[in-house]
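Just the one chain here, laid out as structure tokens, in the form predicted on its own.
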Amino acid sequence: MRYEIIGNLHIPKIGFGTWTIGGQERPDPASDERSLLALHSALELGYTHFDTAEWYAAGHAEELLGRAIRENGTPRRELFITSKVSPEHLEYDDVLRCCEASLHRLDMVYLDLYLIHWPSQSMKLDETFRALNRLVREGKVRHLGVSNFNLKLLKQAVAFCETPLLTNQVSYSIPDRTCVDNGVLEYCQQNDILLTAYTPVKRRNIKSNLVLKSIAQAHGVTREQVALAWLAMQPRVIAIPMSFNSQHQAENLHAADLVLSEDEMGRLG
């Protein structure tokens, strides 16, 4: 596994995201068995960094993560736990609220990560910002970052954030260059910011690639794996994908070590 050093974070190239587990918008009891398996399946085959959201299944991902860590017995110390605060929920007493609960669902007493998940039209980013930096005072949460925003925003987050910001999660994949092209990846690349990839491999696109058929064939390895470690190549990118497959989380896992050529990269854009 490759990581990103940041300080003293070795944070790994490759997480797993949670969008789905338990449920999408709200809750779904009837897939609970199936989001713990593929929660457990991630922490046995050695994920360390998981990345949910209060919006997740309104909650229930983080109910289900925190069940899932326990029944594993994975020590906390050696995961690395994200989480995300609404954006209907950024006045300041809301952040407070909303860690508080985040943290009781998850059964933990503090968050490696939080991120603002989604920027509103209302919020006023200086108060958002000082209950998230009270939040890391209080060693309720130790880092803190944003996500979805675009580069007047991030320059915004940077200058009210009293300790470095982490990282800006974005969507960020082969097909899908947004980040690349306002400025996102370059910004943070030179302000030692990671940018987290989400929906890191869509599989419409990954499929009629030729390119990647060709990259995984010389390697004998997947097309999803080429796409992902054409990310993890990159300086200051991490991706969180997401399987309820156990053998597509392992190769998503191992798809960290693949090394791809600079000739290789240049195919893939």
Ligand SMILES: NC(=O)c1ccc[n+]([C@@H]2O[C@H](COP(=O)([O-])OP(=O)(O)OC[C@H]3O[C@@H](n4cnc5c(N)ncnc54)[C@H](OP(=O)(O)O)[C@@H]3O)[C@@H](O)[C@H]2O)c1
Contents of the next structure:
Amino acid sequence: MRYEIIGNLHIPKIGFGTWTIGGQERPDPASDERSLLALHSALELGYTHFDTAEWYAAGHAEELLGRAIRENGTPRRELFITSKVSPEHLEYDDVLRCCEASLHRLDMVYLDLYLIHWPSQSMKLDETFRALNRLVREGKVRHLGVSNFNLKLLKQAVAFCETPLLTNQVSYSIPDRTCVDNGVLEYCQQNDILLTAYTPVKRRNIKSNLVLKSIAQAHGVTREQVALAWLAMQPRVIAIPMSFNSQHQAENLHAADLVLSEDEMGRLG
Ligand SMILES: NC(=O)c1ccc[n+]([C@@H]2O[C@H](COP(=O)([O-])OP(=O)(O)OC[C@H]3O[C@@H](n4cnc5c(N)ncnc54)[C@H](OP(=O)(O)O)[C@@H]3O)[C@@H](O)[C@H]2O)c1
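So that was the form predicted on its own. Now I'd like the form predicted together with this ligand, please.
Let's see the whole complex now, leading with the same chain.
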């Protein structure tokens, strides 16, 4: 596994997303067994970075993740757990309350990384960061970040964050280059901020991309693995694919070790 190294932190190039674990906007207890199987399989395969949010299945994804980790017995210090506060909870007291609730659902005493899930029109970013900075000082959160922030908001977040802002989590994949076009990727790379790529493999045109297909054939791997390797090859970029399928989970993890040539990176653009 390749890692991104920032200060003392070693963050795996490939982590595990949890959107649809435990349901979607609402909990779906009927899917618990399938969700727990997926989480156990991911832990056994060696995933250590798990990305969740209070919004996922209205907190049930966090509950199931906490339960799977307890049942699996992986020591907490070996894991890197990210959760997120929702855009409707960005007032000072709400941030503190929501972080406590996430920790309670996860059955943990600290989060490795806590993100603002989406910016909101009404947020007062200085107030939100006053609460987030307090959570870091109190040891409830180790690192702070944001998600879905454009360049202007990202610069404001960096200014309000008392510790180095660790990440901006955004959609980034072979077919979605918004963060390249809007300058967010370049800013992250120049300022030692991780760009966490979400939805790195889902998009339909990964299937129809002929360059991906030919590079995958040359390496004897799948197109999804090349799509993830393309992200993992880029400095300061990590990815958090999600899969219920243990074979896909293993393939995604191994994609972090796939080395693409300069020519292949160039052909993928
Ligand atoms: N911050 C945000 O606003 C935000 C937004 C979206 C997502 N996220 C985070 O990012 C994570 C990943 O994004 P995502 O779930 O939207 O999309 P994704 O991980 O790109 O795609 C998931 C889909 O791709 C399939 N898949 C995964 N690996 C595969 C492989 N190797 N071969 C074939 N199919 C594969 C999965 O099906 P199978 O189960 O059949 O493998 C699933 O249908 C989320 O779970 C969440 O944690 C964050």
